[in-house]
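One chain comes next, on its own, written out as structure tokens in the form predicted on its own.
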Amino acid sequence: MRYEPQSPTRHNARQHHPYQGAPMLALDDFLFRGTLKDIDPAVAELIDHEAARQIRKLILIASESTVPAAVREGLMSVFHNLYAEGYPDPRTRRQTEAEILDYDEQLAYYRRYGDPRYYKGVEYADIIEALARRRCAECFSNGQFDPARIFVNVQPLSGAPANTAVYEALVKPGDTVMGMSLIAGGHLTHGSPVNRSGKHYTIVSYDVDPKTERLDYDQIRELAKAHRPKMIIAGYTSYPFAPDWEKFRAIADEVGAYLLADISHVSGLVIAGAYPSPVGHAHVVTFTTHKTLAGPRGACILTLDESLSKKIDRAVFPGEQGGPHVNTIAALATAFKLAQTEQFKALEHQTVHNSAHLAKVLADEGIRLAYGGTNSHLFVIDCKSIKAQDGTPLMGDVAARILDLAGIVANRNTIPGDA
């Protein structure tokens, strides 16, 4: 498809400046008007193709979700135009949603006292960020904690910067950190040697038991006692079973370590009560917002410890990032509102049920499941259990490509025992 620029609808004759006498182009304004299809039909067409692909194929990638249109509407809002380095006034952490949305009070306070940000023109950015923080705290309070006790940072741009900020806040370069190895199901930021976490800290990785393919808490405890880490990370990328947060906290307390719970994959399940919550067990909780939560691409950090929250806030800004993406925060506020509905909770429980059912059907067909099954939204197939007539095992990359051609989208992943 070829795009032909349209002739301007208004005059563009050169006129003389009344004072300088220099020729100039007379314009009504400098704004670009028109839809994406009008201005850039090539990109508009690509978006249409991608939308059709997502509708046409069955997408089983555990780290992806279908984000509601209302959330995407906030993402494309004019909040995108702002710079807002810093944070809202701390008093908003104690306010209810109704108090946060009291515009008369909020704007009067802003005009009289200002706020801690480095840019002005952020009075509504303050409100939307305070609202997102409050709704997030309500999602994770689960009736056990006053939302005002949960200190939330909604500014991390993704999961890796969120985890990096926690490292910056809680440990020093060279300190020992324990996390699950990447091959066993951990994340790059849990100490992989190719990630900055593995380059700047002394990493001690724990694995699953080679026979049961499950977490062995006695082994993890002995490893922690031997190496005395400053921080232990629990929460995983491909390990399909929920960890025992209480046991992890007991191990962390025994060796004097912080416990970081990375629930990036399962945050939506936790909110819905379909997965045990680490809030109240972990010193700090991190999660991305675009997986089971079905929000925009971003991340959050939670803690019940106010002193830790101040360190984390400084580690996010100015330590790791500059200005936050306020449009993302607006979309997050809507995602957290949806996450408190019964419809969302039913969706999360159904997702876990579907995962367990499909895993059982495949196992009944003789396909081996890594880790022996699942109690979450994902499971991992040991493709090597499928062999050609000459005995050649099926590998994950080839399997994913074949499935994609058949209209099923999945991703390859390491499993315990991979080299």
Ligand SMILES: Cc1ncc(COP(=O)(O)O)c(C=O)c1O
Second form
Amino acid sequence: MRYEPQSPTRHNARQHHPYQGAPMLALDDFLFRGTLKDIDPAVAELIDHEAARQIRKLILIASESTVPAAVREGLMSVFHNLYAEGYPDPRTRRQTEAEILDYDEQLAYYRRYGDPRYYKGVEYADIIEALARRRCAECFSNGQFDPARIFVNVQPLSGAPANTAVYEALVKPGDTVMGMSLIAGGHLTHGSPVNRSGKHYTIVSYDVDPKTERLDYDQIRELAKAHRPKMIIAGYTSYPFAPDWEKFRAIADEVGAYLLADISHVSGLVIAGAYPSPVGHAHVVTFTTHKTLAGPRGACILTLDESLSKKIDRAVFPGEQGGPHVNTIAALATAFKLAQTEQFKALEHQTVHNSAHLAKVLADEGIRLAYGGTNSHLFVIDCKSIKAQDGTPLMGDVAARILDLAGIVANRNTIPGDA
Ligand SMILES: Cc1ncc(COP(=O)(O)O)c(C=O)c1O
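Since we've got the form predicted on its own here, give me the form predicted in complex with the named molecule too.
So here's everything in the complex, that chain up top.
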């Protein structure tokens, strides 16, 4: 018997199409026309469910943000269709936004001199990446640094690849690197044994002081002097207090180490002035762009040192990645524009204020906070301080599941002292 495909034909799809004048469903055409709802109603429905979930629930996950629709428009844009391995012309780093957006000059230059990319057809990709780099530099210039002297790479696909590229640029496999342990609040890429960082480098982990649960700079200094790391990482995933960037730099200088500031969580707060900036203290700064910054999923690396920036660029491409996601870079340019507004600043300050307020209310209820509190957008509850009538302590996993059922979304995390 001949096999008859079950997928809708152009004919019967047209018959069942509910909207007059809407694009025709044509799954038998070699070009796929029609909306997602037309072509794949199952995925369209799942997206609707997820949108409704996000509206219905109170989401308290510190690493998530509701990204403005305008930013997501860039993600959906035709910049998605490009390959653009390489970087825009370095001269654009010294250009202002108006100069970067001067199409006559940019396109004439492109026609005359070409550009350093491996693919052609990138005249607009060059402009969008130059714009994202410039806006990022402006966000971190803080009225103190010339944006033309802040060297930015906007290509890392996410925070982990950004950190991996920095390892590649600054240290060699086997070199000693010092970062906060995962249990105390560091990230996987700060030397966890299950991560590439922990497998390829000699890791010395620092913790918080067991009594105060805060960073102990004397202890960190002693550890650095004993092990003489090539790189020290500060900036955390769940430690809720800002590090003293100046003290970290002094320790790094004392032992001849690079200081990497990983401000993945707090980049939005830093831009808004709600958290101290490591720019000018750290040799290199990395951050994800989808947490407090509320941009697309991605990451940036920045440095004030031009020679380091060249090593970092090479470590990202071709060292770590192939083609950049130009659609993400377009969305990032918009996120950096929004991050310079007064509304964004107010939002970031309000987030820190809300975090402190909720932390206090919970502490007043007798709930213990790991690290003893917060001065940022996040805090961590010590679930062991919540006990059942028979004295059984609450586990973080169970707590997160109960909260989710009650409409509050949170994540479980290790805290200092966990095994
Ligand atoms: C401090 C820190 N660095 C790096 C990352 C990695 O980011 P991504 O998950 O985007 O790879 C995270 C993510 O949680 C983080 O908290």
